[in-house]
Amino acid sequence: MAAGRGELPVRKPHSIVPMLIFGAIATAVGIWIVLAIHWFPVDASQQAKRTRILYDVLLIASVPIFVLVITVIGFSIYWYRMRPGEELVDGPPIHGNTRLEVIWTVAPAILIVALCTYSVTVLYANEANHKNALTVDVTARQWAFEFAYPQPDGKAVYSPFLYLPNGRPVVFRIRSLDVIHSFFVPNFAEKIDAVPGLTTTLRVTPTKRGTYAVECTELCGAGHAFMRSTAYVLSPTAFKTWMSKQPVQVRTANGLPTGSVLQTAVPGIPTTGPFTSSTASSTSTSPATTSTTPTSTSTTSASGTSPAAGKAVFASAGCSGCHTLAAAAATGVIGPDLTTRLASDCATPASQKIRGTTLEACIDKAVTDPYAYIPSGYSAGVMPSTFASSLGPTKIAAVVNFLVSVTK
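Take the sequence just shown and give its structure alone, in the form predicted alone.
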């Protein structure tokens, strides 16, 4: 021992009763606090309920451990702190407690195995297959979701909004046309990435009728924050009524929803699929005004070039996600505000020199070749430049007629 240093006498251990009392009270208060906090939105699916219960179990298991560690450390610091005059005095040599070491090794191991086992059972329950499940194809692209309801004859019902029957299991088949997106309905507590070249699967059983947000939770470009849709969980009867009012559309050769910006150069996009028809049509469904029954729908055939048909294409092609247009109930802020700027931009000499002098020619050029003339305050690389080939002349004409009708 170094000169001038002594050794502390062994101190009599203090009673652990105060520590036990404090720990019990702190544990009770801590569990009450963590269970009182609303960590999740309202449960709207069986999966959400199971996930929330699992999270509560993890919190209940974590709080006592946290309190135990903090309490022992805190009381040890207080009881065995250095007193004045003991700066140069060593503490007594001590030996570990083998029984205690076995307990704090075995007990956490048992707890971890138990929690992992419970987590796995929840995972398997959430991903279990169910008979009579409704299949919904989800197509993600910059920056919109499209939903397709396959029919037995190989056709499908399409909608920019998600409609689901309450209480029926649903299987989502999700894919992306461009970059990685993520399909997420917070109230369902289930999400999965949409990866180019892959079809990912998600299973949900809605349990509460209502209107819920659909979000992309993967940074996917300039319009990521506006890549949203709406999910309507209806009663089985209301859902059946909604489906009966929707036209059954022929699917494209690659099986993707009709109105999509089909970027065929993206790896993994098939050129053939289970749906062999080469013709397609488009439909758009307006959101329900209540949480139980959709009150208005708007459908049109892609063979028409009427403004009504153009309005449907405007929604299905994702234009609403980037532009504001009162006539289409669109509130996007990435691109120009079409409600106020379309006519003025088409009237500028610079625009007319490139796009043409008529409003129809100007709008057509703006859609099919968006970077030939870029309005002030905007830059290239945001709006898809493939609409001419992906939508085709009929849909382009319909969109032009729709925009002309609401601009004049």
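Heads up, when I say rigid core I mean the largest set of C-alphas that superpose within 1.5 Å between the two forms. Positions refer to the first chain, counted from 1. Everything quoted here is computed from the prediction, not taken from an experiment. Compared with the form predicted in complex with heme C:
- Remark: with the core as the superposition reference, the CA shift of C346 between the two forms reaches 2 Å or more.
- If you fit the rigid core between the two forms, you'll see the Cα of D369 move by 2 angstroms or more.
- Taking the rigid core as fixed, one finds a CA shift for D43 smaller than 2 Å between the two forms.
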Contents of the next structure:
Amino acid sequence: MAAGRGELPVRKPHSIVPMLIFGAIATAVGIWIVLAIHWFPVDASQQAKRTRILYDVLLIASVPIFVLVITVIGFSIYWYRMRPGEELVDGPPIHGNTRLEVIWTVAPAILIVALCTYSVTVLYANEANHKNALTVDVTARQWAFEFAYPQPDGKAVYSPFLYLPNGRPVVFRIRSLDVIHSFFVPNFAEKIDAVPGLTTTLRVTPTKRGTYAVECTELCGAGHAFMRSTAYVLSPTAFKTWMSKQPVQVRTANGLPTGSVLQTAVPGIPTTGPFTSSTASSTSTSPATTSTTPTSTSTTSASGTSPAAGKAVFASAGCSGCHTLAAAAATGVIGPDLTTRLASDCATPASQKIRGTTLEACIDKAVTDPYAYIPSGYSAGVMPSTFASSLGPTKIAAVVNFLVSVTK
Ligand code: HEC
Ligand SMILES: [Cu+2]
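Now show me the form predicted in complex with heme C, since the one above was the form predicted alone.
Then the entire complex follows, led off by the chain already shown.
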């Protein structure tokens, strides 16, 4: 039985005037709303301004498209809804509309090409190299940033805070000593990852004096949320004055100032806080002495300088984050694989000349003075050079004994 079935006749089209009026009002209101919202913090760089204007253009282009889609759907649902008695009836047999299909293919294509071209222009403008740019080296580590301003004779001015002269283009050269971090000043609207083994660059021209947050935006460990600093954009004269008062220091291989708390501890976090197991008092100002002196209370099963104690040090001092070592179930890949390479690296003539001829001397030197001899394929400045002071003689001896015991 086909009673009641069949196809509806094509309905008389509605006038599109109500849609146009609704669409025009909704577009105007929508654009007003998206432009009224502060999507970004205050612009403090040329790059931020360009990026914000680009976003404004993208928003202005998006609102009419959104309104068009929603309006046509809404009106169609209402106008062409099913009436009582039409439950079993098919819609009218409409197949394709070439003109409409050409329009909805060509118009978005033109729009996308135009917006892409504009975005690329902004990208190139933001990354343009400027003569006379100020170079600032950014060193990231768990969990702090350190800024270095290169000076003549291979020296540098170091600062845990970022000072910049207003209006002068800056080139940041960014490195990480440990894991992947990301350097971000929201008001500059520019960010880039700090990747171990690479130097990444970021260009910013500050345009507004003020104090801004510097943040790490890559989850980089337990202290990630504390990995913040401050950027001060000063007048050029104030910047000069600040710079002239800073001590010029010899550049260290790892990009951190000699004696910086960063060499041993994490700023802003007490040495006895949740991120360290240190039992040392933190009242001393010298980093060499703020570090732990191992006490026998800190270990229970293994103590002193035994290989077992050394295995615990290997885990707690973060060695396993960078090194592979079967005996410690460590799988790090930033430094040499100690299971396979340590024996041979300690046996080369160059190594023996610098690190000593015995395995024990070699490992001790490799841990306490890591850049004296660099095994082939690696570079200086990655392995922390501060274990001698941060771990103290007992833990060093323990970890050396452990490595000797597992190296054949
Ligand atoms: C941030 C990564 C990193 C950490 C953490 C680290 N190392 Fe290294 N280590 C390296 C790199 C890179 C090298 C090779 C370059 C060099 O010797 O400085 C290296 C070299 C070595 C060598 C010499 C290896 C060879 O083949 O000659 C030893 C031994 C060593 N590390 C032990 C340790 C111990 C013990 C710890 C923990 C107390 C540790 N490392 C922590 C990155 C790291
Ligand atoms: Cu980080």
